[in-house]
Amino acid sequence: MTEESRGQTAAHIRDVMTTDGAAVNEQIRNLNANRYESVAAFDDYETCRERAREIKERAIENLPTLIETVTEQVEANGGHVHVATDGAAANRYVQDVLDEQAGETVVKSKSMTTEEIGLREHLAEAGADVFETDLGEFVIQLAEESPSHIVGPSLHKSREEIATLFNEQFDPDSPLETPAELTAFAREYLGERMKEADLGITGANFVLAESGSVVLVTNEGNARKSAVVPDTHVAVAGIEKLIPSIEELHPFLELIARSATGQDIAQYVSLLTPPVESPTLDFDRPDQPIDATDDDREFHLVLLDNGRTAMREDPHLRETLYCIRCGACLNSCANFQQVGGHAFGGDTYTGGIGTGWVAGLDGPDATAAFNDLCTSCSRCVPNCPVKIDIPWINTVVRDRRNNGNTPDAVDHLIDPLVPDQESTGLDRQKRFFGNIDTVLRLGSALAPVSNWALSLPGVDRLLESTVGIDRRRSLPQLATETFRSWWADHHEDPDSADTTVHLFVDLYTNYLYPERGKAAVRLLRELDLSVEVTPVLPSGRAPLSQGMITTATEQANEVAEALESPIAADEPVLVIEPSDLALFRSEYSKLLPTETAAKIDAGTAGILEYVSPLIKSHTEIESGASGEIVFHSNCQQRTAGFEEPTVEALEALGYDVRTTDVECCGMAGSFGYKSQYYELSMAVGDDLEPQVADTDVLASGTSCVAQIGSLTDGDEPPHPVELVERAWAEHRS
């Protein structure tokens, strides 16, 4: 990416934040509040997630059989099934159905699958009058825009904007203003279109193979009307919507509305086994008795492949097919909350899961505009009702994009000079941040000269133009004495120590913040533990965040080799940097052999995760006696579930601890340093700023430390282990 293209990306994000940001942020906050409340009150939430995941895994595995079963059953019911290989084939089939009836008017309900293939536009170009009947989709159709959200397509529009749109389009006798007026107008207008319709098109949330039933989950009832008011119903569904039978439906009905809108159940859950037996209606002759024996109904089920079979065969993109399109992942994403799908998404599918869909349907390069907006913070993973590892999908697609780059002449000169294992042509900004271990090692060797050089006039502009570090960012100071240098003169362990622990020396503790490492050593020795330290080890987190999987794998193997001996000796390895520990507990299972990854997971612990029980067993300090403190934990630390031990250790030492509640600080490793994302990063941080300003703050993640320093225009907060060590020493003295 050139400086010019980085500038264009920044400008696009800035524009979307200006036009869509406020409405998107407000709507998603409301959805999240409702979702958190509904999920918290549902005791069987995790059980349903497990069950839903199992059903989806099995259904995708058995997809060819399910397609055969549903085809036989729908045809036995009197309907028709067409398996479309691509969008063009699906569109042609639906048009043929309309043409055979000499139909002109079509009503359809919201369907991302039909959005994917452009069915409405196709039929309109063929001369049909097509009306979206979902209120949000109707707004989008009138505005001639693309959806900004899987569940709320017009979520980016304010009431005032929608009122202006309606008044301009329809010129009502009295201007429409309130939500009630706008909704009533749309209901009446679209109700008339339904009466005129020759064809009704729906999607399907689920298709039950055994019975040939279509399940529609909505809040407006328009999908059911679109299915049963016109004589002919066409349901267009991706083949991944098939599940075996009604026996498997229950967990999805428990999860989908909770995850989407925070409702215990949607307003309308319709199970139709078409052709339905309800008589057709003649709205021109409302007084004529309806004939219950009417057999004019027609049903067509269009099952869309369009690349899904290839996704099923792809071990990394396959999980995308488990998606039930609830939007919970979008809503839990800090970046998405600021820009919505018009910056973070393709034409149809948006957010982190959009990367899987777009890459699967159109190839990895089609995600180039938004794939990097997933920062792998992992907050979406516990919120996904079918437990899709969305960050990993984004990492794999990023890696595939990297390997598809065309190298230029400069790349051929740079490639032999860099230590990574990536192909020639890798974006230079990604290459810089993916090799941050080398950058820190060389810079530290020259400190303090390197710190002085970075402060010279024009250096910030040079870094921005070459490797895309935003000039508005303050760079951390390189330590003049690294942690490992300090350690060389501090080997003394307590005579009473009979347990040995190993401190994992991460890049940031060694080169930038050695005080946290020193505090950890002092604390462990105060607890009568013998301390050993590892070599300085890049964990693989930095290259993985850039989609450099080969390099990350090599570094993971080096870590595995270094930790093999202490783990075999049953001597715990303690980790200060939470993003590294989260890596050991999650992505290492994808980078290393299963047994090796499991050993590292079992043999490592967060520094405060390990010492918290020891401190709690030796202190009885009254809660609040030491004062108040705010703790901001790294987002991956929260997802991986090792935030609480830090809180417990601080409380045991008498602190009244308040934790921040934002999804992410916005920095997310290198993301906030990149010039194209700086403004988005700071906008995400705005939600955190009120919680950390003008108070004593601790932060565990290195990038969180930098972001809080920027947000508060003050000192960077210390790592919790530094305060715990001081408080423990005071308690013991």
Given for the second form:
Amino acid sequence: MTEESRGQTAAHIRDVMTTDGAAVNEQIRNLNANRYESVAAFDDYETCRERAREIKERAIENLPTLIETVTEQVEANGGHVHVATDGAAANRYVQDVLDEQAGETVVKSKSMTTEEIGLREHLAEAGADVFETDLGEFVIQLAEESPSHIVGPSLHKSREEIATLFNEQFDPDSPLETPAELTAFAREYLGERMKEADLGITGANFVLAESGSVVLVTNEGNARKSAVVPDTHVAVAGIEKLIPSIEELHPFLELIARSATGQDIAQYVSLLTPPVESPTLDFDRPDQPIDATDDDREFHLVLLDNGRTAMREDPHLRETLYCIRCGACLNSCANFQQVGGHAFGGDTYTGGIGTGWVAGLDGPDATAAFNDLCTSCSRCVPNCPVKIDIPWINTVVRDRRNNGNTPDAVDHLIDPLVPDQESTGLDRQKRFFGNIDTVLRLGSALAPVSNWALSLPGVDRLLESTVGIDRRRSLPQLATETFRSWWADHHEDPDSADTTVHLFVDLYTNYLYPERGKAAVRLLRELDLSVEVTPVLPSGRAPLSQGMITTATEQANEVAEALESPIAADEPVLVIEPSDLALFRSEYSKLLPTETAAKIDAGTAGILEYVSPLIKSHTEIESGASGEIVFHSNCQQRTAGFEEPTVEALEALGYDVRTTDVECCGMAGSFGYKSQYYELSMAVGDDLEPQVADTDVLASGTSCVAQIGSLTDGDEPPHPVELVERAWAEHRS
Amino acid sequence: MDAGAERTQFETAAADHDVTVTRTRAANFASTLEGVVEYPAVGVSLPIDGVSLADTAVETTLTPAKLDTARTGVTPVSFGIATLGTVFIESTTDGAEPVSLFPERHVAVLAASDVCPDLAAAVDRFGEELAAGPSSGIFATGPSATADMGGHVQGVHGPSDVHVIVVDDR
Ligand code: SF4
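Having seen the form predicted on its own, could you now give me the structure of the form predicted in complex with its partner chain?
Up next: the whole complex, starting with the chain shown before.
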């Protein structure tokens, strides 16, 4: 990305934050609160997720058979099936159905799949009057905009904007104002369209192959009317919507509404095995008694491929096909919460999983405008009802985009800093941050001169124009003495120690925050442990976050080699930087042989995960430290489930601990330093700011430390190990 | 859980979804119905012993016009779901589905013995029907609703108001 295009990206994000940001943020806040509450109250959540995942894995595996089965069954039921290879074929087929009816009015219920292929636009161009009947889609259709969310397509529109839109378009007798008035008007208007309709189009949330049934999950009732009022019903569904039978449906019904809106069940779950038995309604003959015996119902199931078969064969994109489009990953994404799908998404599919869909349907480059908005914070992962590794999909797509780039003429500027193995042409900014280990090592060798050099006038501007570090960011200070050089003088063991632990020396502890390393060593020794330290090891996190999978894999292999002997000796390796430990626990399984990754996972622990039980077991802690403390846990740490031990250790020492409740601080590694994302990063941080201002704060992740420092214009918060070590020492003395 | 407890659970859950539940006996059905119907009303026949729309002012010969102007639609439901307060409306040839959908008030008539314990059991029950041949129906839980107009509103394309009459059939 050039400086100019970084500026354009920043401007686009700024615009979308201004137009959409407030409405998106407010709506998503509600959806999240409802989801968290409803999921917490649902005991079978994890069991249902497991089961849903298994069903989808198997269904996609057996997809060709399911397509055959459903085709036979729908035809046996009296309907028609068309498997469309692409959008154009699907659109043509639906148009033929409409032409055969000699019909012109079409009512549609909400369907992202028909948005994907532009069905409404296609039919309209062919002369049909097509009406979206889901109120959110109706708003989007009137406003001629694209959906900003896969569940709430008009989520970015405030009530005021909708009122203005309706009043302008329809000029009602008295202006519409309240949600109730707007709804009543739309109900009336669209109700008339339903009555006139010649054709009803719906999507399908699930298609049951064995019985040829479609399942529609809605709240408004428009899908019910669209499917049943006109005598012809066309359901358009991606082939991935197939599951074998009604036997597999239950877990999805438990999950879909909870994940989407926090409802225990949607208002209406239609289980239709068309042609349905309900009589058709001919409003042109209003007084003719309704009679189902003039059975003129017609049903067409259009199964859309449009790239899905290729996705199925792609080992990394395949799991995108498990998506049930609940939107939970969008809502749990800190960046999405600020901008919505008009900045974070393609024309149809938005948010983190939007990357999988858009890359699968249109190729990786089609995601260029938004793929980098996924920072791998991983907060979506525990929220996805079918357990899709959404950050990994984003990383893979980023890697593919990187490798498709052509060399940049000014690469030589930073070439000396980039020993990576990636293909040439990789974006300069990505290359800089992906090789942050080298940057830190070289910088550190020159500290304090390098710190001084960075503070020289004009250097901020230079960094912004070359590698795109926003000049409003202050860079972390390189320590004048690295952790490893301190260690060289403090390498001693207590005589009493009979257990040896190894401290994993991450880049940030070594070069930027050696105090947290020193505190860890002192604390471990206080606990009568013998301490060894590893060499300084880049974990692979930095290159991975830039989509540099080859480089990350190399670093992972180096880590595996360095940890081999302590792990073989059953000596725990303790990790200070939570983003590194989370990497060992999740992405390493993708970068390393399964067995190696499993060994690293088993052989490593967070520093506080390890010491917390030891501290708690010291029952003689009576009147410990006191006072309130706020702990901001790193996002990946929370996903990987090792936030709790820190809280427990602090509580055992007498602290009253409060944890923050935002998904991410907004810095997310290098994200917040990048000039094109600085403002978005700070907007995300603004949600955290009130929770960390004017209080004692601890933060475990390096980037959170920097972000909280800049949000509060204050000192950077210490790592919890520093406070624990101090409190423990005081308690002991 | 015994049937009585399931019925009570159904009533509580339905109330949580803004559904009004009235319990009655077959003998008192007509007067109970009178209390919850707004006229004009349309309905389809009710397959519960001793219960009928014949003695009521609910119109059972349907036309599109009557469906359109009716303020209440009365339908039987195949069963309820105790944990959710949901009712299952089968798509039948007599038009239970549109009658439950068009008028602003839906009065669903449920036999007290037809309550499934939970969603899993309800899906199984529909599965048995499907196994016997093509079958369709709707799990309906409370009034139709939207949040798309800048606030929560009940009554969009479906009813804004749902009543369940539970008929004690034992
Ligand atoms: S990826 Fe998962 S969380 Fe996101 S929309 Fe799909 S199913 Fe929902």
